[in-house]
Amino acid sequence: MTGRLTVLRTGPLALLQDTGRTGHAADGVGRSGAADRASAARANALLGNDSGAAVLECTLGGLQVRAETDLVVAVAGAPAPVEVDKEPVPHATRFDLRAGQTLRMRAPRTGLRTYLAVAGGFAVPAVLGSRSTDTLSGIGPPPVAAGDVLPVGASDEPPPSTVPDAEIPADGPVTLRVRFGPRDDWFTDPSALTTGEWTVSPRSNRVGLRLQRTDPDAPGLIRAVEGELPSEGMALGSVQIPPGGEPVLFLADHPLTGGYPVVAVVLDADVDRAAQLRPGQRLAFRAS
């Protein structure tokens, strides 16, 4: 450990995340990791960190931290206004956070999740090879809380000459591409999923987006097959349909198995966009 950062306050939710823990699915342990993988990778890239370095995933901003040592930090993802000692700093750039200075992150204008990275990465102990917090299983470090002192690793890496792009979250309707199956034949008309718009429910979280219809005339997803489906594997981006007919789009902390039919799966390239959708935001699905 070469640095420290004290958490003064958090917003609705602040979690340590990296690229997740792989190779443990057979033991019932999911991958977890940053919900918006591209934005977390961009925050790390701005600092020359390894792409798997741990970052802070902040939901709807509200974070306030104080550097206990000289640090270099970067913010990416949902464009939350950030100040250092009340002076604004630009989004998606690296900047110094000197010992004693305070960084304050407000709620983002669009999107849901903003990523704070530090040069060297957050050096909390890894669990099963990852520093990610899995909110479904409880594996990994607990949610970050006021008073926590987060250790920071060593870094002597120069910033890269190029930084990968990450999409700025939209504030209007969003379209996600899907491939139908594997259980689209369990519905009388699976194309109801791609007809009209859905709205993100406030009951959504890192496990999944719960979706509702706001148009009472929009078609519903009606089961053609009754009875129970034996539990089967669930993938990131699966759109599962519970008995009530309102889809659940699985995100980073999704269960590994499930017993409700999956009508379609969101393309992996669109999952990061789904992770930035806010409650009340509208989305549509398009067959790919």
Second form
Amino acid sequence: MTGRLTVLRTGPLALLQDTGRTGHAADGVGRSGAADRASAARANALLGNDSGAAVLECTLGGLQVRAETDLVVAVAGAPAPVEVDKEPVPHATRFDLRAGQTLRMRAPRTGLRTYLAVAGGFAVPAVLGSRSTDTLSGIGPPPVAAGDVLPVGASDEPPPSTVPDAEIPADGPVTLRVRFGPRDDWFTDPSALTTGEWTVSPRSNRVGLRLQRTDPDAPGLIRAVEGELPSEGMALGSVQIPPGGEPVLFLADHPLTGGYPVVAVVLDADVDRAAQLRPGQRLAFRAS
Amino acid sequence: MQPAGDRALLIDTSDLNAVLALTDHLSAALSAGELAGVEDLVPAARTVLVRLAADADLDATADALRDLVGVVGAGTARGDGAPSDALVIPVRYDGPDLDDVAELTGLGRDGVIRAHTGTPWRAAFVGFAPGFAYLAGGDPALAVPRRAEPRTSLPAGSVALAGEFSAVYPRESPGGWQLIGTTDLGMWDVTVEPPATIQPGRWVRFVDVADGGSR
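Could I see the form predicted in complex with its partner chain next, after the form predicted alone?
Next comes the full complex, and the chain you just saw is listed first.
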């Protein structure tokens, strides 16, 4: 049994995402995938889906969809209020969305990205082994838009698996753990990164968080080495320092290689929280 | 070698040849199942980034890599000097920057074409865009700077030069390299496996279409 879901409207950005593409670095293709992997996994787990099932990643909510067939769905990630035919449903639970019913997702009060999973997963065609939209390379399904009818895969409604709550950062400063290097020696004082607070710029996206000094008088990252760094591979969570000195924290759609030195890399376990930070939100880095 | 966070290791090498040798060696080890926990390799101009799977042990993988890296040492890339399976790329040398390159190199138009087709190139790494392979090891006389003003859009199949590298733009994109020609050979197709025509390590030979491709 397969199903269908019609998109009536989206918020600022709605993308299909799964666990991303692996093994295509030699083609110049990055991993992409859900920006907050833990929340996407939780939405799938609530439905007993395979962890690699495609989900809808909604930035700042705003989604409205209508079931064309009887579906079972779950929402996790940034706690956006959700209603089915104007009846509120609790966050991070599984619930029925029957044929003809409309689900409305409002903007979350905290966090940035909310994940809508459907039992059986969204069954759009995979590209290079993944249903993720890579916003940097343009590979994968196009962004979801009003009028789209999304196919849903078969499901025998397995029991939910237990997955710990994904941690959505509240308003206010958030601390991310980093490991210094690999190019901390390119800066006179790399510890400037872990001193004071940074603010997430509105120019942030799935490629990376752009960071500005919350207090303009706080120390900046000053180059100790002149000249160009030959392009090198970039890890997820890398904090790259362009010539202007304002860090970029690489998220799911980051480029495979980059030519600016990486002063530190956010620990893998903290990247999901980084992906939930809202423009204007403050963060601090702590050496780990 | 040093960690890049807790899920990747960055290996520094001396030069592009060392990157090629190391990538060959690590790819072979990976295919042979000798590097459990390694998800993929990202070679670049002077480095190889080794990305690990979520459940991999960083320190154990680093130890295993150190042993492998030690074996490679200053060895040369496998297949050096024997590009019998080189990919042949037919080129129309009609690029808008051909005259500039002819002047910058002092080779003249025919000299540029002779130099570009005269020696094999080898894909060192991919980057910038899917399927965009940095081809190295060509005639050093062709080294030219990037254009002062990058183009906002250039056509797929543009054959270009910058620094010590040559490349073919796989898709329409912006770009700052010097365009010397055009090829109809597809560089990127997501419906085939692998989608990138040129993978790291691949030998490439350019031939002049106007010359009947006889070179």
